[in-house]
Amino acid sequence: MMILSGDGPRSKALSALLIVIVLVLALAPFLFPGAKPANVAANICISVLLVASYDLLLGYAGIVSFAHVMFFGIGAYGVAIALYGLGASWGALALGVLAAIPVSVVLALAIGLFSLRVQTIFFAMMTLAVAYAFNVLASQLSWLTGGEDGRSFQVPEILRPGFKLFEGDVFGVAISGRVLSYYLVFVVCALLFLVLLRIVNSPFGRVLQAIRENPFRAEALGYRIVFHRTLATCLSAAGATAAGALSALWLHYTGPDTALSFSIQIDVLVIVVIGGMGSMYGAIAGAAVFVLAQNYLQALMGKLSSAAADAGLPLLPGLFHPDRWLLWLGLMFILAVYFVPTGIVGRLRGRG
């Protein structure tokens, strides 16, 4: 209690669905073996820490940013640039990983002291033309990013799939470099998680939502509303950039289109507001909904299609074809603002 600060679910229901969450989570390698499955419990991880770090930004501080891929980004180039250049080591990783998040961490400082002054639209323009000019300088710089291409590399022997800790399975499983990346990216985000979740439950955290709800107010009681923000700005920085490290420790691999692209950034805003905004406990439930939709939503269609087609109704295979699975996923997210304007969080605390 004391590391979480005393917040719980405050919910049974939200309770059970986290619980169950983390379980299935914490044991993805031995519940569903397989390549995909592990890909998509590795992308929930990732997604929750990135989500977290930015619900520290909108939900708690208020902020709308545009530039939090942008330092997703430079923590999976940093890993893929070290590991590239230096080879496949513990210390080319850690280098990489702890170049990348002094570079985010002054960037978020530059542009929180010069862009924080401003009002919100124009922050939020700014920091989207900062993540523009950023993704297109990754883009050109192929010498040191591979440029399009993006860069390959090795990871330390240890985390590649042809490594077995041990011979011998467990409960069926053989625990090879796949399985023990899985769990380097499942204890770092827990941690890191956990590290948000103090964080916006310590007096900063409050002032934070101070602000959020009155910045004239709480300059008035005298807190030094840029200085808080920028702090803000910097740590959800920082833990974007660890997403990113994370993301390319996994993918082995690192891209425009992996790392900067900008859908990324709107796969987070929606998935803060499916998850519920101002909630840290919202980026596990939103991550985990949007990510097995984003994963199984068209297979799903799929059989739907082919069960109205071989039951001979008009319109419906047509109406769930695979293809129209974005229309679907669009549809659901719209419903769910509607009828659940406070996320999955607000919705099951409600309940009780």
Contents of the next structure:
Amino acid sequence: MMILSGDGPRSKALSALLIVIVLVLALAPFLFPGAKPANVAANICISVLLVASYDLLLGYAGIVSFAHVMFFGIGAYGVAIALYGLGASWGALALGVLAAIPVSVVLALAIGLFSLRVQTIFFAMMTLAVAYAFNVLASQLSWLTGGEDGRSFQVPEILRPGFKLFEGDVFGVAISGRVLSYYLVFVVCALLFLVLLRIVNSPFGRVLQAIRENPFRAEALGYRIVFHRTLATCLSAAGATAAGALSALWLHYTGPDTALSFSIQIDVLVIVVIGGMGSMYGAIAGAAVFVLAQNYLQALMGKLSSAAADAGLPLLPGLFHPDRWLLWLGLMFILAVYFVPTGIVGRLRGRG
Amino acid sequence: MSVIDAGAALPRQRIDILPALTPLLVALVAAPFIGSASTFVTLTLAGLAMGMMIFTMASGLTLVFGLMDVLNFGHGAFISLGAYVATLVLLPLAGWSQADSLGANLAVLLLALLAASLVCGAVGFVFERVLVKPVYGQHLKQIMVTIGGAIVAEQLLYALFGPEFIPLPLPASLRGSFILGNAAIEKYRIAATIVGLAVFAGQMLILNRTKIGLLIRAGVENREMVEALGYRIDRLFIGVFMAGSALAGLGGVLWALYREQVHASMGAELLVLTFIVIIIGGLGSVGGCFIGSILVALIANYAGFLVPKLALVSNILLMVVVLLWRPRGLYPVSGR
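Next up, the form predicted in complex with its partner chain, please; the one we just looked at was the form predicted alone.
Time for the whole complex; same chain goes first.
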């Protein structure tokens, strides 16, 4: 249990679910060869990291931020700009990541110091405004970011699809650069997830939870609220930046739609709530369920929409159009907030 | 034992004049950089008009927050809704709005404003009862539920009206501009300024001269005390929420006519702007919201002319400067 920081899933059903998800993710390239399943699996891994780092803020510290995707974007753009400008080398990649993380942390520190002194609700509004301004800047500074088109770039040789590690196949699957990329994403996400789990179960994490439950009392016990909240913001920003860097590395592309779009922020919020706020395991369960639904339910919606159009029903084709995916997501989100506030994890732990 | 004289006047509240002077200061500082007097007049008046429109949208939000601590992220959806309702009035009645008669033009415009306010007020009622009421006092859930509501509302607007931009031409007699000396002043901006000032004056009258206004102000200062005196603050709140939604719709119409197009994404964009404005003004303060709106709009206009690159982030910079000066906004409401 050391590796789980002493914070096990505490439920047989939840343990089983998590083991299945992690095993499937670990063996994904062998179980489901092909481009689309690989994308889905990598997407789940990156979402787990992004959502877990958001949960540190929302679930453990009780702070609502709308700038999480901005930090994700900083990571993605850091890698993109470095690899685009300096060429496809490991040095450039490292430079991109090492430059992006301090940028994120300093920005998080500034936002935190500015708005967490007053009220957490200030923070929600501030982050929304800052994230919006950042989006505008990123699409305007096209000499740096490629503007609306974004940046496509080459990754180091080993990670390219054409690269082969061995001559032959392993269990019928060629170990290409794509498979190696996937395992890079998987391993980094898994490690950082364990780090986050360690953080929330440390004394620092306990203080965060105390502040969330009763800030006055925590302060009276001698904990500096602003310090803890701001530190949580910075740690969470660093996690999101790492997720963004991995995402850019996987996609070989960074643009406003993949790295900064507000709909990613909404996805993250929805996943945290569906998975279960205030539990890191919620990130794994929520991300897996959500990404699978996003990739396979949208197709179903398209079929429903055209079926409704064929049947001549009014309005329904519009409501089920795949572009209206967010509508159903929003409804699901509201219902989850009302009726299943503890999410999948809470339900499986039997205190739904 | 001293006798308390019930008839004695309360000590006069000191009026904090400094923040109210900031727009003037900004204008004075910007003037020499702009140079030409006519450009300065045009920019300033355009800024005032824009400020009035923003104020119309933001004032409801700040009161709703002040009264019940409800931060409504769905406010933007009402802005878009108002604009779409206006298209339903103005486009079929294009005969009136494009007729060469000021009376018919204004009548159809008023009809559009009225329809937008009524629809938004009614939808605001449903929104409050269904979404906001069950989570009174739970900040985290409130934020999330209103965001969910905003997403659903925006997507419904897309489903109902289509994802395209809908052009919304101005009524004929509000197009074009007056020439005052060398400065060109768009007619529509004057109309928008008048509407905005009327909203401000109306709000000030209601808040300062009626019993309901007294209760609202008291509720913003100290909700529990008003409740302890036996007033149903939740009834008051739903009224304020509906009025705020109606004003958002009104502002949406003004903004859509100013841009001459309607799109469901405008709500989210303007939500960010209204947040900045009410943070600058001080959460819960209508006067602060008024000053904040003018300040944001003036600086956006001046920056857009002087340093266009900076204009994109001028709002954020302004917010940072104001919060450095007064961490709780220009006119902080006590107890907050």
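Residue numbers count along the first chain shown, from 1. Take the two forms, find the largest set of C-alpha atoms that superpose within 1.5 Å, and that set is the rigid core. This is a predicted model, so every value here is computed, not measured.
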Comparing between these two forms on the rigid core: C-alpha of Gly302 shifted by 2 Å or more? yes
Superposing on the rigid core, is the CA of Ile19 displaced by 2 Å or more between these two forms? no
